[in-house]
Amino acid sequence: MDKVRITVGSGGKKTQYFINNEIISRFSNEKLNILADGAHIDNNMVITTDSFTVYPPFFDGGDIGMLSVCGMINDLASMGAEPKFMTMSLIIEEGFPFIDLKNILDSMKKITDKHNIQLVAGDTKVVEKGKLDGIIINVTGIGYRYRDIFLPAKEYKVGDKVILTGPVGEHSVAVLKSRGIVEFDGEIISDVAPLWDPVRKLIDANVRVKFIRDVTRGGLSAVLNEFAFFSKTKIEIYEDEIPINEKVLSICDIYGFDIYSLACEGRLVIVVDSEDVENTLYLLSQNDLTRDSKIIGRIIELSKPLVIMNTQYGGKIIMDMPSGEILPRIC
């Protein structure tokens, strides 16, 4: 590859490609190697980062500032950590409207004292008209181990559930909506959300939560492959258990896109021990963020990474990791 294609951030194998050749390979280290949402470092505490390039910064549900908060605080509850304090930086384009950066601002404000996160530093660069598409956020996050629990876990077994907390795709279709890409009467809300509270009810409940990873970029498909090759083992879903917005699949149906690709921002693949199960789902069901959860799916061996989904229609087909840029950018 001559040149960096805008598949390398797709969150599909491409990215990973990018990740493990040119990353891995360079900076290899044990706290890196995991590739999970965050890093443990030393005292409990977790640091994550990322970065937020969404247009338009304003979409049904949510804007760029929003999005930016709840996927730190997303990140860090990933790694069952509590969110406590956080940079930002701005990368603002030289004529964006002031009035739209102080909605923008007040968006992450909003979000950051429900939760009682601090802004402890950051940063601000103005670029020259036409060499940006408004604005870009990236934020750090830096949160502590909570009741010192560890994730993700290094041990899993046959039969863990895998659980998904809602609906696909609802982030993806509402920015595309935004953009004039696609058309449809009615709305649909960016499932865009902080799920900090239902994590952290699980972790106080003394499940035994093995792993968590929101579904950003790549969609669902990305998140089940990662966490196979993390776990070195062999999953098996189930499509009719798939939460669905009917709307959304309408949409997916009439413009030819793959509805497990398309990211969320409100939304979490949650593993625990099959014994645990009930009692997850009956926490999650007390949250409106998280009601809609069900079991997916469940580890059925200790193999070769590997993600099998049992299709609504009877049959068993591989659910590989994304391997393109179907859509533009949504995150």
The other form holds:
Protein chains: 2
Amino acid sequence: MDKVRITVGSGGKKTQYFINNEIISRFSNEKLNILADGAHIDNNMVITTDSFTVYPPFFDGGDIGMLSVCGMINDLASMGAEPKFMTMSLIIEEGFPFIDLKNILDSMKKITDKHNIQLVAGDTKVVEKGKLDGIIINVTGIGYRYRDIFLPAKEYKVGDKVILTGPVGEHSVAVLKSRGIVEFDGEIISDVAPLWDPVRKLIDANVRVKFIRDVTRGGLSAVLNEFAFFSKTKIEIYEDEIPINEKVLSICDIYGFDIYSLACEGRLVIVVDSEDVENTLYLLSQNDLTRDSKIIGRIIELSKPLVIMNTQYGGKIIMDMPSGEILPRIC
Amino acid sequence: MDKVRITVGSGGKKTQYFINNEIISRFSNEKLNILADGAHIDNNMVITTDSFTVYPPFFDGGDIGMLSVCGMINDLASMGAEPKFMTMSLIIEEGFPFIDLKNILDSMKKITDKHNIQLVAGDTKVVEKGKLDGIIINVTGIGYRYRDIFLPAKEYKVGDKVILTGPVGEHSVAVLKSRGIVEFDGEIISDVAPLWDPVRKLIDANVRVKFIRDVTRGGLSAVLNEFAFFSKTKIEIYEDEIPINEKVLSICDIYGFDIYSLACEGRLVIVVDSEDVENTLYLLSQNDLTRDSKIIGRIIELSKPLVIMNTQYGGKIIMDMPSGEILPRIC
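What's the form predicted together with a further copy of the same chain like, now that we've got the form predicted on its own?
Next comes the full complex, and the chain you just saw is listed first.
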């Protein structure tokens, strides 16, 4: 591999390979090697970083500003941390419409205000026209562990339930439509949303949450494989139970996309102790952002990491980490 | 202003205007409004963020990887904070040579190792060929206040001395040469360097350091104006005392650059109590990276912010914040 390919940033197998061979191998330390959505930098504080390159910067249901703040909040929520501070680095192409930039900043402010997140440091770079395509935003978030929860947890049991908080793929399809790559009648709205509130509700209710991850690049397949890998468990997924937006599914069928590899920006995979699953579903159903939550699987063995899917057609298949070319700049 | 112009990212007047009118006005809070090189997020912890877009990514004396880690260290050092953790977000153009990426990462590792900085979280995005020019790296750094120093300080006195730790402009000229914008015989090496060690030595020696800032975009003029603005003082600069690399100066003369607006990546402006200035110069002279330090000015009035320069030719001029088009992608 002499040149960097798109797949290095896809969130799938090639990304994993790159991270293991070029990042972990060089910068190895116990905080980094956990490979979570962020890192505990001391007893109470969690940090996460992401650069957002979504194109176009505005799409049905959101924009790059909203996406960047939601992505940060969801990464912290996945660590059980309450968002508190953020930094923002803007990288802008010369000639980018100022009104778009203002709208993007307004959109960020709306969500930071709602969550009492303080922007504390930033940076602005402008790159010559033609040397960048629009705008890139990096957001680094700092959160505090909430009620001493430490996620991802270390202990897993056979029977722990895997929950998905809503249908997958809407964000990807909304962006691809705005980019002119897919066409269809009607509207699909990106699922982009900040998910700290529903997570906090679970922690407040003493639900034994063991693992949370937001479904982003690499889609549901990637998150489930990351969970199996992290927890060293075999999990079984019931395809029939996966919440699906029928319109998204039919677009996937027409264009040949794998719906389980499509990025979301407002869905979580949550693993809870089986005794707490009813309460979890009840609490999630109370929030508009997670009201379509369903149990989609469970841990079946504490053994070699593996994701097995019971397909709609009755057979079992291995649900692998996505490995092909996935469309770039969805997030 | 309907489109974002290069000057918004130049570090000069237009950047200040943008930050005040679009960032501070929206996201105002006491931590952000200090407008330092980073923010104190709690009693002990300091955070800073920067995206590096330098082009080309390799230049005489350094590369974008080294630059990104040094920039982060120097921003923390400017707050009196010891660097401890960092996040790294890579944004790479499809087709970027893998060997270059490895060299950039090696270069980052060399400096993080030397300073015991742990990389704790990261992100990798790959953008389609032609939609980005090479590579952009965002680094967010977390440091801890060192020996209870809080910088920038709040109290200033007439007579406080302004020190510059070495000649200015070498980094800019080295990058512009690598980009083919300037040509000359011989070599000018970028000044890029991590400056926590000399800063720590000053703090260890109980020097009353009041203000430190690394000279980056906007050059010496910008930093001196930022200092005057922050401290609400009038300062006098002696042009004759400013350390100059004669070769850089002659290139500036030929190409019409203002040497005092050129970015460095390894020079600090340090303001100290006049009683400590000899000890400060002695300590700085002991480190190769700061051995050419000189007193270049002093606070002459506690009044309206202003930078007065006593020119080489005897007259006094106002040294203003740079406002013109400054070449982009120097850092």
